[in-house]
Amino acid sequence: MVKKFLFVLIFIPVLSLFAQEIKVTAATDTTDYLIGDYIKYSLTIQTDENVFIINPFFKDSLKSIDVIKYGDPVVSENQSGKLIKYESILSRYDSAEVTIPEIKIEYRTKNDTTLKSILSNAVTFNVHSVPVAMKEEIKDIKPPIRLFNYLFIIYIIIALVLLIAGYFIYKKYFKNKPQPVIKSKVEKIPLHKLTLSKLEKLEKEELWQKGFVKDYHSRITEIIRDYFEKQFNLPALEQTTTDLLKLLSRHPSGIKVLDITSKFLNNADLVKFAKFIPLENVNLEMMTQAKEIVTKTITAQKEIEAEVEVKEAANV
């Protein structure tokens, strides 16, 4: 009995060392809005340093209200650990009592890949129109306020005549010859260089290293889809992975990167939709694949243009 008692005394403190604290609070800046007002909705997560948050996707929870802007997470440190805050701007265009339901926050702890979750509190507020006093008597229209007298108007006319006369005298006798206007040339950055710059910026943010794995995969696939949309004139941002790969297979340059794009998008889909937590080398490989997709398509595009020039020269 003594040994068991000593074991319990030792084991309980050890368990408390591994207990992870996490607290989620949802709130709006007030509870009363007019129709069309901006509603500032915040989701605040207080955790200790050993907890890594998976970015919440709460768009489906906001069906009764319009989303104006999703804010990026802002991470700060305090005495209790770290504070992660998401701020969004919402709006609604008809009157009602609105309730934003509980938001599910998924997270994992250090050295543990088990996915856990916690719910925020629900938030309720009222949206109403401007009250109109229907029973009040209709008041007469107020007469116009007379701002100027006739003498003041005469002074204004004289001043305008003098200004116009002075302008013509200056233009005829004193004004120098007009100087040529030199228009500055704005160098347009090529799309592939702009895309590579976006990828490098994302790489420096170190999102997946900080625990924002899902956000990292969403951002990197959005950059590549946007590149496909502008480079090949395809609706890449609106298509599923399967449909996008079909469109790429029909494009002369897109077919050159079909295999690597398939691996790239399928890995991202596993993380975003199947809640798969990838190994570090998968996250690194995603960035390598993204850059390779851009460089390979540019190389393929140049090869196709060179072939066209050769054929045109031969036909002349």
Second form
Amino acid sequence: MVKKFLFVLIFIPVLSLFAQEIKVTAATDTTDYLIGDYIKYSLTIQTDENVFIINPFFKDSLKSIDVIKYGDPVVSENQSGKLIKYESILSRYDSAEVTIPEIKIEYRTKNDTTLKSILSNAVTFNVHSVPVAMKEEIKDIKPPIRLFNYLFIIYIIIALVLLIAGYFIYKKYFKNKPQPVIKSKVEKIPLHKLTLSKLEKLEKEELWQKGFVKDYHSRITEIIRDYFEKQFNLPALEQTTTDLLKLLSRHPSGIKVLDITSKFLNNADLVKFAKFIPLENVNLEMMTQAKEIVTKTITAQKEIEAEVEVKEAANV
Amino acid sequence: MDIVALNEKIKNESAFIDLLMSEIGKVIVGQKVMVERLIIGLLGNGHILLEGVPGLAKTLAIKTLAAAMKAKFQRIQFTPDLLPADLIGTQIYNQKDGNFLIRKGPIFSNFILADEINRAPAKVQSALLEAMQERQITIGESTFKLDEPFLVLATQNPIEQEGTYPLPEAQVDRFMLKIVITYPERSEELAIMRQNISLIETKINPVVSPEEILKARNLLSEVYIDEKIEKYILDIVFATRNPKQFGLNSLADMISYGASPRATINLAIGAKAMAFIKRRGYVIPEDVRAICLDVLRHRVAVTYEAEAEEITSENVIQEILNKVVVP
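Since the one above is the form predicted alone, can you give the form predicted together with the partner chain too?
All chains and molecules follow, beginning with the one already shown.
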């Protein structure tokens, strides 16, 4: 009996010493994950220096879990011996309660060729789906972030530089060149003189001689109608020939030129509205009649402000 | 064609106008403008809306015109209980042979006097205006072309407004001209009085045939209208739409809407017809101005503000004519 007791007393500590030479702990950083979250799975082996661990390969054990990254062993020393840590990153794309089964760790001890193994503990965690907030408002999907187009700024800068350069070139070579300046000044001219000068200008243009008969008749009647408007204060430009003749017949000075004006305007109407091609002498006569209408109706020196263009050399 | 030759042709072909005018003048005293416009409507293939108090010889004028042309005339008194079938005709069941017979309405004439058109409900007005536009009538499954020339002279009484159905703007626009008839002059009224109390019956002789009118219509297209006149017409019409563009700022708040493109067309046709009546082969600004009020008065609407100031569409058009430069 004493022998048995001694055997137990000696053998149990030996067994316990052997049992403590390696300890494996498996753990995850938390027990609740969302779908697609990274799951940090660590396998910690506490052992002494006489133990050689064969790097565990546990991919086949993780049937429903994807392995994102296998961790390299990180070895550190502590009071109990050495600590080997494998940290892997896993993920799962479906919600479930997942259990990573016990992982088999194989190792050898010093001076012993026998391959031994030890199992880690199993780890259980939950993978949840993203909760749908039914009461929340539907929100817009944010548009993709636009990156600033630096090329555009470069173009603007180039354009600005070109503009500034262009301005300086223009200023240097063109702007300072002396050019005649056309100035207009307002002068008071007697109305009949102004009308006669307009008629002379029209005569010099030789419109009917160049074939623009209709234009000639339109212009000459416009000058005379404008003259009537200003001389007799009649709305002559807005009146038809018949209406204008009626108005002239009621005017003391207008009546003096009623016959000639009637002939003048009716002739022009034929050319303007009836495709009538007058003889050369009719065209000439139109000018004579127009001048006669003006000279016969000069009652007072009615002056009118007219804009006169004067060309002056500019100061350099 | 050479303008001299064209002028000569128009002069010869338009000789019937004087005959027609003098024949109508046997019965109608004064109202020269109305008679002239009736002929313009006839030549321009348009219809006329007549406004005037009763007793101004509206019916007599068109009756006389029909007699002078040996054309068919019908007068239809528009009443609130009038039906479209009363106007255009209907199908009647013939018990004898068990078929439907078509009975044509009074619209199948050359001249129609639609008296007091605003007294009939909208469906009757539409039936008439549709016939005016299409110049054909459909009764049941049969379509009939209306006789040519076809002229509708519709009257509106401006005094009584109760129980009337005023023509909508879109339908008024279908009338080529709107003539407003005023009372005759004192001397004219004296002549009317003497003519009516005498026992001498005036007989109207047909001086023109409907065929001659149709021929004159074709000739109307040959009347020359210069580009300057066309521009003048456009200026007038556009001034009713955008008075500010023509320096008529004061009219901007007076016009609720301006004249339609139909006004432009009718102004050109009317001016040509006027030139034809004056026996000219070309249009002058006087022709446009003469017809302008009659073409535009029912196509330019004034605002409430203008109405409050007693400004009528005639005032607006006159103001435009005074401002738009004549070519």
